[in-house]
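Just the one chain here, the form predicted alone, laid out as structure tokens.
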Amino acid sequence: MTETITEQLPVNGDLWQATLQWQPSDQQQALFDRLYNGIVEGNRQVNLTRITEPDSFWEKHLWDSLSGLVPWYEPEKPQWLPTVKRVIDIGTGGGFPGLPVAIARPNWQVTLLDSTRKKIAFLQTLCQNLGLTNTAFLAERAETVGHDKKHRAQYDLALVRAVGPASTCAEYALPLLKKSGFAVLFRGQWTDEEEELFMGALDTLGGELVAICPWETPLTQGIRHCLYVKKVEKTDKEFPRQVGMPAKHPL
């Protein structure tokens, strides 16, 4: 993959710092400019985003992956803030949210999941032309993964960001946290319906929802909320069950 810088996403500094507290450095700044047209560049020959315009790409899918760290950058961090080492992308499609977390936190060490192979290896490509090196890969489903000695609860942190029903990602996540991790999924709308059938998943899987941050996108005020799931018992051996059942019959 030959790499080549044609656009510059936005800085957008001010915004960063007023939404997230936190704003990348000139060094992450250059590193999102060359993941973003690595992107669309990569997009030729595999389906991995349709959003390439610069300023839906820097809301979308950078603003929005890290919307997710905010307790990480608060000033008092809340006592229920892990501390993280190892974090898992599950279903990270075309690098999202994994990719820009890798860049926004370098001492984190960050796995990529995903069941298609041909996207996986694009991002090892992509990774190494960028010189992330905290970055793993794992081409598989979720369901195999979290049976897995070398994954099963072993994460400090887990994303789910658009794959599904928030207890099918769950289901995906909570095997391949240590005790006392974190899931952070990525949610649109968030009703008081979703969240009481959400509670019944949880206490099947040991997880304890910790706290529901809700946000507005920066620049279309978009509805965002990110849910924050804690695991405070061992996960069943029985989960996940085999693959494609957390999606087609949720918890």
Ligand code: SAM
Contents of the next structure:
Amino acid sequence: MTETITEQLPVNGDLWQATLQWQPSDQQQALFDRLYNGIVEGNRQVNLTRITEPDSFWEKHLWDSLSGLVPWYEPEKPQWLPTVKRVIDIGTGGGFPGLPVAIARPNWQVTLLDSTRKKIAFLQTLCQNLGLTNTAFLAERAETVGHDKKHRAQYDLALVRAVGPASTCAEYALPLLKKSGFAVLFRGQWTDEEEELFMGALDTLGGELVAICPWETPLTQGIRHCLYVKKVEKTDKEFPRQVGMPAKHPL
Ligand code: SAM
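Same protein, the form predicted in complex with this ligand this time rather than the form predicted alone?
Every chain and every other molecule in the complex is listed next, the one we just looked at coming first.
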């Protein structure tokens, strides 16, 4: 697979600057364009995303993925901010949020995890073509990886977007984090009722909700919330529960 550059994404430097106080370098912008064209092309064989129009791709995939990193871009870094080396994107699908993060943060080692083997095989080839050497790939269920010694308690940061209820995402993420590591859960709307249920799940899993960042997406004003969850206690070895349970019966 070789991706052909047929369309370019908007640069939107002022929007990056206003929201993340960051802008992609020319090299990163070129990688975003190649990522976009590669995904659009790959979509013909593997169902990766319905968002393929350049402005929507920029907002709903690139901007949305990097909005979760806003604390790392703040001039006065929050005290709770962890130092990050190893990142895992759980249920990465077409590579979001993991691929934009790998491009924006070349010093972070980003593992892309998805249970659909075809998606992971595609992402591996795409990353080879893009020359993204800070990526690794796992075609597995999060429930299985969470009990594998090579991965349990090994990550500084877990990213989870659009993989189910918040407590399901937390059950996938917390076992994979080192103590004091963080999960960023990307949510749309976020209600008090959801938060109440979620707090119970976090108690069970050894997590603490440290911050919630509400956003409006910069082009279409969609509602987003990024939840920052710190691992404060070792997660009990019964979690994650067996395959299917976290989604069928969220904590
Ligand atoms: N995170 C991507 C995004 O925001 O565009 C993809 C979201 S897609 C709706 C959910 C993805 O999670 C699918 O690719 C699915 O295969 C994967 N997934 C769901 N449950 C999973 C699990 N237990 N372990 C690993 N991957 C899972």
